[in-house]
Each structure stands twice: as structure tokens, then as C-alpha cells.
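Next up is one chain by itself, shown in C-alpha cells, the form predicted alone.
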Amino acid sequence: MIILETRSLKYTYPDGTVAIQDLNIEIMKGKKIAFVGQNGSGKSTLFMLLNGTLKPGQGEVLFHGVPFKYDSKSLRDIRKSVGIVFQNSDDQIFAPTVYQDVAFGPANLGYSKERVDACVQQALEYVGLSHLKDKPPHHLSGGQKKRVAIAGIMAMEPEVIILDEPLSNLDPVGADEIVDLLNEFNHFGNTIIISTHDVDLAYRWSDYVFLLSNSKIIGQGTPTEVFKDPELLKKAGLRQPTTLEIYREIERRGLAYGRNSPKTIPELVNTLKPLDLMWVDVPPRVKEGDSLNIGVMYGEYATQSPYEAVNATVLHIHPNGRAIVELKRKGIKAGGILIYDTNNYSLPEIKQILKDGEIAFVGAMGKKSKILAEQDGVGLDVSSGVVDKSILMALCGKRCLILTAGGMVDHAFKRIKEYVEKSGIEFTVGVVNREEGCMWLKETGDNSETLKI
């Protein structure tokens, strides 16, 4: 379903500068969208057109198929549904306290005092700033100000959240926290639109990419489609994402395995897995391309773990009835990842899991979970890129614990499940301390309930 659309959009500033020209785009509901381009390409102007801050000189913007109207009531409805977070948070934060700043939007929409309070409390909880609600915003760090600005938009319960250069001027940890927030909002159905000139962010994060150059869209598609075209990137004044660049070099040297372009470090590592070929006898009706169940291998035949369940794809059948097959291994014994929902946090329970689960690697996603871990002295091995780093450790046979909350529990589980399905490498994955929303299985000898892939 199309949620936002532009038709023949054009905008010229009073000094004659053409910022947007002949723009025709469709943005699908519930997707993560990145507009990528150099500074001055028109990204910020486009965003102000998409939420009615600017009125186009020509063309129109449509929300759910209805063209924007620019009277005060219509604009208020648009900005409730399409919220924008500006690049410089100081341009957006002005109230004496964090609470008052976040409350401004819903109060301006005419919400009751009780509803305003509920919206503000929920938004501050999401961004991990409840403990700072009475602080003056100008006393906060750059990352905290960014989260206040996001909370102010969230409190209005929009369908679409637009962020102009959301990671600018943030340190790496602060940037990862913002990305975690965006992923969580998207998990709950929000359409997230960002502008960025960071090709690595756009490549690994987005579902769909628009390339902007000199006020025009010059390319669009999935991240893989857009960023594999060096000529298009050159035209936009951009480079290939680092992960894709490394993969192309591995591919040129004949070391890459598989045809999918990796977006993350675990996916990149997995492309280095060598082909595993074997001669086997096959029944008469088997054809090239068919799958075979080889059974369980062990000892010198099990290269990735002590025992491996092996399927195979038939590559070539010899006239004598024997075939060359490519093995698809699934280790029976490997590492694992536990995801702990800190909405039901218990330090004694965490300590028990660390002890009984032989946890060797602990990470936290989201400000709330990081604060809880720091307050209680739970040692964190990682607080950024948590899912990817946990996958890498699990592949090395380590047992990992991820502390997170709310929608990030499902987001982390989904990311790990997708990796397992794509790579064919299995390891145990569990969600512990979760009250609802999961299918449960009991692990023998363990009081916790875990969901396994």
C-alpha cells in the first residue's frame, strides 16, 4: 500500500535556487526508506515538502492517496500523521524541560491532559529518557537531544516518521542507539524515512533506496540493486558500501560462495564458506538440482561441529549413477543466543542465566537495557552492533545473552532467524522472560522457557 506519494513535484526557493524538480516517488507503508545523496542534493527540502512545512511551487504530495491541503486544520492533521525530526535537534527543542518539550505536540493536537501524559511517558520510556524528564534540554548531550526530538514526534503517534540525517554529529554508540529505535518503531508498523549520505547505513538498514542528485531522483530500488551499479553511484557522487566493496573483491579472487550480496558482517563472513563437494550414489529418479538427505556425519566428516545433519544439492550426475553433490551442513552442537526481555527485568534471574547458561558474551540493545546493566554491574561485552556480533560469537561456539526490551526482542529474534535460514548454519536461539507473543518450548534441565529455531 502506498502511504506517501509525489507527482511532478517542484520547489524553488525565493532566491531562484531550484531545490526539487519533476519528482515522482511512491513510498510504501511500513517500509524503511533511505534517500541518499550528497549535501545540497535536495533531501532536506523534499522532507519539508513531505510533511507540509513547505508548499510546492508545482505538483502535489499525497497521503493515503489524498492530495495535501495547506489550510491550518489540514496541515495539523498532516503533521500529526507525518512527523519530521530535523538534522539539528536544537532547531526542534525549545521548552524548559524534556517533559514539556515532548508534551508540546500532543497538547497542541488537543489531547486530554491524561492522554498527553500517557503519550509522553510512553515516548520517553521508548527512547530511554524517563529519568531525565525534568532536565532542561540544553543540558543534554547531542545524542540525548536527538532522542528528545524523536520522542516529541513519537508522542503524536504518527504513521510516518521522517528523520533528516538522523546520525549526524553522534558518536558510534549514540548512532547505534538511534538505529535500534528506528528498527523498533518500524517493527510496530511505522513507516520510517531517513535522509543520509552514509552509504553504509543506507545499504545495511533500508528496504528501499532513492538516489538524489541535483534536485532529481536518478535511481531507486532495493539497496542491492542500487549500490551494485558503480556508474550510478559515480553519477550521484557516492561510493559503494564497504561491505559490498569487500565482497566484490572476494568475488573477483574466486573466494566468494553464494550469489546474494551480503549486507552485514556475519553475511560477509558466510560468503567465505568453501564449497563442500562429495561423490554419492543416487537413485535413478534423482535429477540435477534435487535435494538429498545424506544423514548425520561425525568425526573427520563433520567439519563444523562434532555431529552434523547434512543435506545436499545434486550438481552433476555421472552416467554410472554416481553424482557430485554440494553438502549443506547443519551442526547439531554449536553456540547459541538467548534474548532477555528487560521489561520483566530481574537481576537474580540474569545472574542465574549467566551461570547456568555458561554465557560467554553479553550485549545490550536500547538505552533502557544498557542503563539497567550498568546500574547492576552486569558486564557488557558489546553495546553496539549487538545482533551481528552475537551471531559471530555463536558461530564460534559461544553462548551469548542479549538484553533488550519491547519490540527490539522481536526485531533481534527476527534478524537472527533470517540469518540462520539464509546461511543454513543452525545454532540455538531462545527468548527468555517473555510474557506473550512467542511460541514456547522447554529446554531439558532449564527452568527458563525458550523459543528455538
Second form
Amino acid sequence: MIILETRSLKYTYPDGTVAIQDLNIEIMKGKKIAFVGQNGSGKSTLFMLLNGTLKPGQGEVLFHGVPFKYDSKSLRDIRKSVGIVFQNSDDQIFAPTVYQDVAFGPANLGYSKERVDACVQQALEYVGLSHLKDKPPHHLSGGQKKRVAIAGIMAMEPEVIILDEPLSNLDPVGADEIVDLLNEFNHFGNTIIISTHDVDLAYRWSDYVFLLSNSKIIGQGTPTEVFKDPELLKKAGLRQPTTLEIYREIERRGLAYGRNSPKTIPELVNTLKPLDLMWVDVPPRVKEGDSLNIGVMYGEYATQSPYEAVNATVLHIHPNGRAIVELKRKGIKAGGILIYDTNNYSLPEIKQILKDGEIAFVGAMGKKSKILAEQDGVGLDVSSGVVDKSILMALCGKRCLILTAGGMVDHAFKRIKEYVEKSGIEFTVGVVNREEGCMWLKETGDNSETLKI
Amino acid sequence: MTNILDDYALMSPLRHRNNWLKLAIVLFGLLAGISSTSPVTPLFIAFCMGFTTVALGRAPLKLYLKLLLAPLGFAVTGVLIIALFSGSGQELLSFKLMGYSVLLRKDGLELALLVLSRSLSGMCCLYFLVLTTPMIELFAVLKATRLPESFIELSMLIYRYIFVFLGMAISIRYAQTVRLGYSSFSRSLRSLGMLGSTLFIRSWEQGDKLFLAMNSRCYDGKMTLFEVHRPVRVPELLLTSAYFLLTLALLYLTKNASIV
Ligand SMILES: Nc1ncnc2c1ncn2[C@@H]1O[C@H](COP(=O)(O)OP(=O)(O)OP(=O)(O)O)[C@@H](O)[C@H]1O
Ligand SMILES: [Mg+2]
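The form predicted in complex with its partner chain is what I want next, because the block you gave corresponds to the form predicted alone; please supply it.
Entire complex below, previous chain first.
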């Protein structure tokens, strides 16, 4: 379903600068959209058009198929549904305290005092700033101000949230937290639009990318499509995402396998398998194209996890009875990833899991979970890029625990599941304290049974 | 960035106490100090307020003394003049200074001490307020005084933008300094002029941006002020009452006493 749409949009600044021309875009509901373009390509201007702040010179903007009207009542309705976080937080925060700034939006929506309070508390907790609510903005760091600005918009619960350069001025961990936050917000069905010149971010995060150059859209599509095309990127004045660039170089040297577009480091690592061929003796009646069960390999023969069940496809049978087979490996004691929902948090349970599950690696996603872990002295091995790092550790046969809450649980679970399906490397993944029982630990028991054979 | 007084107030643990209680304490201190006829009560008030500000309010002692020193300097000169040139009672001291004879009389001295102690107590009371109650807490008080809404809104916005522009001015000045904008007197003048004009243009622009920011969050002409509810706790109440009673008692006992 299309939520926002523009038709031959044009905007000229009073001084004559044409910032947007002939722009036709359709934005789907519930997607993560990135606008990528150089400085001055018109991203900020477009965003202000999308929320009715600027009035286009020509063309129109449609929300749910209805053209924007620029009288104050219609604008109010638009702004209630389309929230915008400015590029510079100092332009956005104007109230004397954090609390009052976040409360400004909900109060304008005419909520009761109690409801405003609930919205503000929730939004502040969400961005991990509850403890700063009585501070004046000039006592906050740049990243904290950014989070206040985001909370101020989230508290209004808009359908679409537009963020202009959400990660500028943030440290890596802080940037990661904002990304997690956006993912969670998206998980609840909200549409998220960001602008950025960070191609890596747009490539790995978004569902759909628009390339903007010189006030025009010069390309759009899924990130894989858009960033595959070096010519297009050159035209937009951008470079290829790092993972893709590395992958292209590796592929050119014949070291990578398959024609993929890896987005994350685990996916990149996964493409680094050459075709796995081996000479084996085959029984007489086997034909080319048959599959063979070779059994369990371990030690130096197991390349991806400590133990592997190996199946082989016969490619060619030599007259002397030996054959070339392509191996298909399936790790049986690869590590696993356990996700713990900190909404039902109990320290003894975590300690129990850490001990019984032989957890070698603990990560936390989301400010709330990080704070909980810190308070209770649960040592965290990683706090940014948690899902990726956990997958990498699991591939090395380690077991990981991810502490997180709410929508991020599902998000992490989905991402890891997707990886397992895509890569064909199997390791266990489960959410501990959501479904009844502790499903993963049970599976571990099974695994150790199998391994004794 | 340098700390201004408001920053100390923001950091003070007494910030989170009931504003009205603090205001009452200050008002009481001021009135009691002024209505006292002997220096004892004002000195007691000054001591109590100073102690509360430094010990309970965690204002740095050094800063506090420095703050007191400035107005005290003025007070002392005034008091000296009063002591030496007023009164008509018994002579305590007389000496010649550059040909003039100077007399120190009893009632002159008493009056001088009274003035000094009163101004000290007043200062301590006000510093108690300044160092424990940041501006952002006072908006709620302003609201209760039924000043016009737009006045309060305006003061809230001004408060925020004072710091934005202060930050801006500091960074512009820094940017000018690193490019040798202040290396000679004439250059300093030029730079300062540029700073002023830039700041003016920026504040103009900021006004536009502020309007955008407020509009994009559905501003409809009024900014609601959310008061934090801070009930007065029992220990605070007890302590305050004890202080009030003691002061009143002192006030009564020292009504006709003279210390000289
Ligand atoms: N207030 C203004 N008046 C006149 N021209 C402007 C104004 N704001 C922006 N422009 C011009 O409009 C064009 C688009 O600017 P815009 O701010 O939308 O770019 P952007 O893509 O957001 O860039 P960045 O990545 O640097 O934030 C630029 O050429 C800029 O110079
Ligand atoms: Mg911009």
C-alpha cells in the first residue's frame, strides 16, 4: 500500500535555487526507506515538502492517496501522521527541559495530562533517556540531543517518521542503538524514511533506496539493485558499499562463491567458500548426479563448525572407480544463538542460562537491556552490531546470548533465521523466555546425544 | 564552557525540592532580616542560609565565598561611612585623618553593624534561591503568579535560546581567534563587529527555524507547561519550622538588646 506519494513535484527557494524538480516517488507503508545523495542534492528540502512544512511550487504530495491541502487544519492532520526529525537537533529542541520538549507534541494533540505523561515516559524509556528528563538541553551531548529529538517525534506516535541524517554526530555504539530503535519502530508497522550519505547504512538497513542527485531522482530500487550499478553510483557522486566492494574484489580473484550481494559481514564471510570438491572412492552402482552420505567429519576435515554431517553430489566418475564429488556440509555442533527477552527479566534465570548453556558470548541490543545488564553486572562482550557478531561467533561453534526487549526480539530472531535459511549453515536459534519452556537448551541436549555416536 | 550560576543550581540536590517551600524560606528570611533591630537575627539567618546552600545544596564553598565577596565589598564601604559619619551618642573612638577629626559613636556603630548584617542575610537568602533553584523550576512558579501565558511561553523560549546563542557566540569567537581575529586592537574591533552582526542574522534565522520546529509538531498557539509535582516531605517541613521558630524567638529576644 502506498502511504506517501509525490507527483511531478518542484520546489524553488526564494533566491532562485531549484532544490527539487520533477520528482515522482511512491513510498510503501511499513517499509524502511533511505534517500541517498550528496550534500546539497535536495534531501532536506524534499523531507520538508513531505511533511507540509514547505509548499511545492508545482506538483503535489499525496498521503494515503489524498493530496496535501495547505490550510492549517489539514496541515495539522498531516503533521500528526508524518513526524520529522531535523538534521540539526538544536533547531528542533526548544523547550527548557527534556521532559517539556518531548511533551510538547503530545500536548498539542490535545491528550489528557496523564496520557501525555505516559507517552513521554514511554518515549524517553524507549530512547534510554529517562534519567535525563529534568535536564536542560544545553547540558546534553550531541547524541543525547538527537535522541531527545527522536523521542519528541515518537511520543506523537506518527505513522511515518522521517529522519534527516539520523546518525550524523553519533558514536558507533550510539548509531547502532538508533538503528535498532528504528528497526523496532518499523517492526510495529511504522514507515521509516531516512536521508543519509552513508552508503553502507543505506545498503544494509533499508528495504528500498532512492538515489538523489542534483535535485532529481536518478535511481531507485532495493539496495541490492541500486548499489550493484557502479555507473549509477558514479552519477550520484557516491561510492559502493564496503561489503559489496570487498566482495567484488574477492569474486574477481575467483575466491568467492556464487553471485551474491552480501550485506553484512556474516553474509560476506559465507560467500568465501570455494566449490568444495574431493576425490572419493564410490561404490560400483553409483551414477553421476547421485547423492552420497559421507557421514560426520570433524577436526581438520570440518571447515565450518566443529562437527559436520557431509553429503556429497557425484559430479564425475573416473574409470578407475574414484569420483569427484561436491561436498555439502551441514554443521551439527555449530554454536547457537539464544535471545532473551528482557521484558520478563530475572537475574537468576540469566545466570542459570549462562552456566547451563555454556554461553561464551553475551550481547545486548537496546538501551534498556544494556542498562539492565550493566546494573546487574552481566558482562557484555559486545554492544554494537550485536546480531552480526553473534552470527559470526555461532559460526565458530560458540554459543551466544542476546539480551533485548520488545520488538527487537522478533527483529533479531527474524534476521538470524533468515541467515540460517540463506546460508544453509545450521545453528540453533531461539527465544528463551517467550514460548513456554526453554527450547534451545532442550535441543542442546539432543545435540550432545548425536555427537556421542 | 564556563559554568554560569544556573548550572550550579541545576546540579544542586536541593533543586528537586518543593519550589514553594524554598520561596517561603527565602521570603521569610528577607522579612525577618529586615524587621530585626539587632544584628543577631540577620547573622543567624545568614549563617543558616549559607550552611544550607553549601552543605545541603552542594554549592562549592569557594564559589560561594567569591559570590559573597563582591556585594560585600560595596556593603562594607557603605557601612564604614555610616559608622564614621552618623549618630549622636557616646563617643567610642576619635582620631584625626588628614586634618579632619573622625568620630566613631556608639549608635553609629550599632546602625552600621545592623546594616551590614541585614545586607549579609539578604544576600545569603537570595543566593540560596539562586544556587538551588534553576530557572527551569521557576517557570512553574511564574505560571502560578498568573502572569500572561504568552509571557511565560516567551520566557521559556528565551531561556532555551540564551544558551543556543551563547554557544554560538562562543564558537564564533573561537573560530575568529584561531584565525587570528583578535591579534591586534583594530582587528579585535572588526571581529567583534562581525560576531555581533552574524549573531543577529543567526538569531533571525533561528526564529524561522523555531517556528518550523514548533509547527512540525502541531503547534496550535499554546505551549503547555508541565509542572513536576514535588510534595513537601516531613523532614523538610520539620527543619523549616524549627528554623522559623528559632528565628522568631531570636527576633523577640533581641528586640531591645544592644551589642555594643
Ligand atoms: N534556505 C535556503 N535558501 C536557498 N537555497 C537553499 C536553502 N536551503 C537549501 N538551499 C539549497 O537547496 C539545495 C538543496 O539543499 P538541501 O538542504 O535540501 O540538501 P541536502 O541534500 O539536505 O544536503 P545535505 O546532505 O548537506 O544535508 C542546495 O543547493 C542548497 O544550497
Ligand atoms: Mg540535509
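Definition used throughout: the rigid core is the maximal C-alpha set that superposes within 1.5 Å between two forms. Just so it is clear, the model here is predicted, and its values are computed rather than measured. Residue numbers count along the first chain shown, from 1.
Core-superposed comparison between these two forms: the C-alpha position of Glu245 differs by less than 2 Å. Superposed on the core, the two forms barely differ at Glu231: its CA moves less than 2 Å between these two forms.
Comparing the forms between these two forms, the C-alpha position of Ile84 differs by less than 2 angstroms, with the core used for superposition.
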